[in-house]
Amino acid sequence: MATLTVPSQVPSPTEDAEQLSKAFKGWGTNESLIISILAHRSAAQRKLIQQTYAETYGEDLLKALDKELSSDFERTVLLWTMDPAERDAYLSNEATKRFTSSNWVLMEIACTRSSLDLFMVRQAYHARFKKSLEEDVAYHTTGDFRKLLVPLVSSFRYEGDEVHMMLAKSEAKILRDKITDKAYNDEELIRILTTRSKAQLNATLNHYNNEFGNAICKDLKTDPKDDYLKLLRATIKCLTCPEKYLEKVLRLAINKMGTDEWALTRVVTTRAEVDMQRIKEEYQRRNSVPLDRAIAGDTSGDYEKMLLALIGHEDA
C-alpha cells in the first residue's frame, strides 16, 4: 500500500552517487537532481547509494546533504535518506529530549511499526546512542505516560492472524470494568493495549463494541481536557486503524495556523514505503480534498517537490 514511485529501470548505485556528487558540485546545489534520485529509490536502493557514495567519495552521504541544504527540504531529504530503522530511532531519540519531547511520536513509532520492525529501532537506538530506548523513555516521561510508553515501546507482539474468541471477550469486559472504574492507568488495561496482537486487540474491541453498545474510544473521552485520556485513545487508534490516526496528523499538520512542518515531514517520510495510499485514501474521504493539492496549498519550493514526489504525485 505504498505510493512511492520507482523507476522500472533504476541507475546502477555507482550511477547515482556520481549524480548526487555532481549535484553538490559548481554554482549552488541541484535541488532537483537530488529529488530525482533519492525520492524515486526504495529503502535497500538508498542503503546501496549512501554505501557506494562512502566508498567513492570518503564521505558520509547524509554528512553532504547536510552541508548542501537546508530548512524543511533538509529535514525531509536527510530523514527520507536515512534507513528506516534509524531513522525511527532518531526521531525516537528527539522525542525524549527537552525541548523537541513528544509523548505522540514515542507512542506513534511504536504502535505502527510491525514487530520486527520496532525491535530493529531498539537494536538501531543501541548501536546509535549506546543506551536503550526503553531507558530513555521511562527517565524522560512520568506518571501514567510512563506506565503506558515503556511497554509500548519494549512490545514485541504477535503478528499472524490467530484470535482466541474467549479471550478476546474476557479482556474486553476486563477493559470495561476498568473503564466504568474510571482505573485507566490500571495494569490489566496496560497489559492488554501493550502485549496483545493487532489481530486479537481487534477482536476485543470489536467485541466490547457489540457487548457495551459503544466503541471503547468514546468511552474513554469522559475528561477531553486529559492529556493521557488523548493519548490512550490514540494509541488504540494506531493499533488498529494507523491511517486514521495518520490522516489526522496530517490534517492538523496543514490545517494549522502556519504549518506543522516535523509532522508532516514525519508522516510522508515514515509512511511512503508503507502505507500511504490507505492514509491518502482516508484524507481524501475525511477533507474532500487530496492530499497532494493540500500539501501544494501549504508548503512551497524543493520542500514542496520532495513531499509530493514521496507521496507518488504524477508530476514530481
Given for the second form:
There are 2 protein chains.
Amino acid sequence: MATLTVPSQVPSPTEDAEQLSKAFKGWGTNESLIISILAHRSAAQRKLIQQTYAETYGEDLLKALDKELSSDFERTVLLWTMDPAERDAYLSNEATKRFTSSNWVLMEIACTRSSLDLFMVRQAYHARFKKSLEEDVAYHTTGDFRKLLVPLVSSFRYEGDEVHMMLAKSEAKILRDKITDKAYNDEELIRILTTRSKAQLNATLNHYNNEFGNAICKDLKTDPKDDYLKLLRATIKCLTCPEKYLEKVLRLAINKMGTDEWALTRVVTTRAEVDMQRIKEEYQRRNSVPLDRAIAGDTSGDYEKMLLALIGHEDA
Amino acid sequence: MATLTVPSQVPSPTEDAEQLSKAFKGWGTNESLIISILAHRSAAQRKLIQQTYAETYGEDLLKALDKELSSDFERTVLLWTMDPAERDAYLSNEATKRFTSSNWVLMEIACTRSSLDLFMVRQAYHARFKKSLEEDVAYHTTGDFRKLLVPLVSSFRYEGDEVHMMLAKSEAKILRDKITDKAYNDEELIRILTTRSKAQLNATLNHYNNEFGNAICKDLKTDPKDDYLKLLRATIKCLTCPEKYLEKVLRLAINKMGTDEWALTRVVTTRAEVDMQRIKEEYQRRNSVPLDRAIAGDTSGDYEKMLLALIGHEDA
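Alternate state requested, the form predicted together with another copy of the chain (shown: the form predicted alone):
So here's everything in the complex, that chain up top.
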C-alpha cells in the first residue's frame, strides 16, 4: 500500500504548473509550495504537470527544479518527479558507474519491481542512455557479481501463483547440495534464483527450511564479510520479503553515523507510491519507533519535509 | 521485405470466416479455399478472422483447422495462422522439450527477432505456458549451451545505429584473445555477443576482420564437429546477416535426404511477413535456383501450394 496522499480536489495540471512557476520566481524559491504540489500528486498527475509546464514555459520542469533546488532536497524532488520507469533507469545507470557497493541498487531494482515494470525500466534505459541495461551491468561487473546480476536485471519472471511442489522439492535439494559444497556461485543455484517465479521460489525456500532445518539465508552466512554472499542473501530477501528488505535498507541508512541520504531518498521516492505503508509497519515493528519520527530525528529542513510528506506524515 | 501477397480488395473478416467454415463442411475439406484465404491475409487480418470465427461458430479456428487438416500442411497452416509472438512462443517451447539440436531454433528466434518482438514472445510464453521462456531454456540446457542461450533469449538489445569505435576495437581484441586461447565459453566473449546492439557488434566484428585478417567465424572453425562452436558461429551469423543464415537453413532443409519439413515450414511461416524477399534473393544467389522451384521440386500437394503461396509464387 502506498503512503502518497492526493487531495480529493486536485487542481488542473495548468494550475499546478502555474503555481510551480510562481514558486521559482522572485528572490529565493518557495520550497513549501513545491512540496505541497509535487509531493501530493500521483505519477500520472506529475507526468501531466511536466507536459503542461514544458508546453507553457518552454522549459523542462526537471531542469527548472534542478536550477532552483540543491543537495538532498533537490535529489528527492527530482527523483520523485520523474516517471517511475525513467527513475529506475536513472538509478540503475548511476549504479553501474559507481563502486561495487551499488550492486545492491541494481539487485533491489531487479528484484522488487514487477516483471512488466522491470521491462519498462529496460525500455526507458534504451531511450535515455542509448544502450541496454544488461549491457552496462555486464560491462561494469565481473566474476560472481556479474553471474548473478546480469540474469537478475534481464529477468522477466512469470507472475502467476501456480506452484509445482515436486519441482520445489527437487530444487530445494539442489540448493542445499550446492550450499553444503560451498558452491555459492554454482550455475544451478543462480539459475533457480534468477529464473523461477517468486511464488515458485517461495515454495522452494519453504521446503528448504522445513526439510533441512534452517532458513537458506542462515546457511548462506558462513562468512559474514563475504560481499558476494551478502548480495546473495539480500537477493533472496528482496525476492521473498521485499518490505523487510527495504525496512532494513532504511534502518541502516538512518542508524549510520551520518545518515545515508542516497539510500533513504531512493527507498522513499521509489516506494511511496507502491508499498511504503507496509515498509512503515515493518519499521515500527523492528525498531519500536515510527519511521516518520526516525526520519525527523535524522534529517532537517525541506529535505525532511519532503520525505515526511511522501511517507504520509499527517501535517506534511 | 515480405513475400506475403494480400488482394487489393480484402473480404471482411465475416466473409472470410464464413468461407473457412464452408471449406470445413461436407465430404472432405476444401484445402485450396483455405489456402486462398489464409495464405493471403496479414497477421492483423488473420487475428480478426480468428476472433470473428470464434464469435460466429463458437469454436477456435486453430482447433477447427487441427481437426480438418493433417501432417506438414496442417503444421504450416496452424503456424502461419497464429499470432507471430504466440507462434514464436510455441516454437520455443517445443524446442525446449526436444534434443539439443533444437537449441538452434531458440537461438534463431532470439537473434533474428527485433528486441520488442522478442519481448512479446516472452509475454506470450507467460500467457500460454505459465512459465517464463528463460526459465524453461535454463532448465532444459546445461553447460556452454546454457551459458549462451539463456542471455540470448533474455536479451533486450539496444537497436539504435550508434557505434562506439573505441569500444569496437577493445572488444574485437578481447574476442581475438579469447579465441586464440580457445576459451570459446569465456564469459567476456559471451557478454559481448549477448548484450551489445547489433550495430555495435557489427562494428566490432568488422574491426576483428580488418585487424586480425580473418572473419571471426573462420577462427571459430577449429573443430568443425564441435556442436557448441557450430552454435556460436550460427549465433554470430544470425545477429549480423540473418537472411544469409536463414537461406542456409532452407538450403540444408531442402538438400537433405528427405526434406527437413520442420525447418522449411518454420522459416517460411515465420519470415513470409518479414524478410522472405531478401532470403529468396540470397537463395537464388547461393544455389542458382529460385527458391520456389527448389521447394516445388522437394514438396508436393497442399503443403507445396501453401509454401509457394507464402513465398509469393505467382500462381499460388
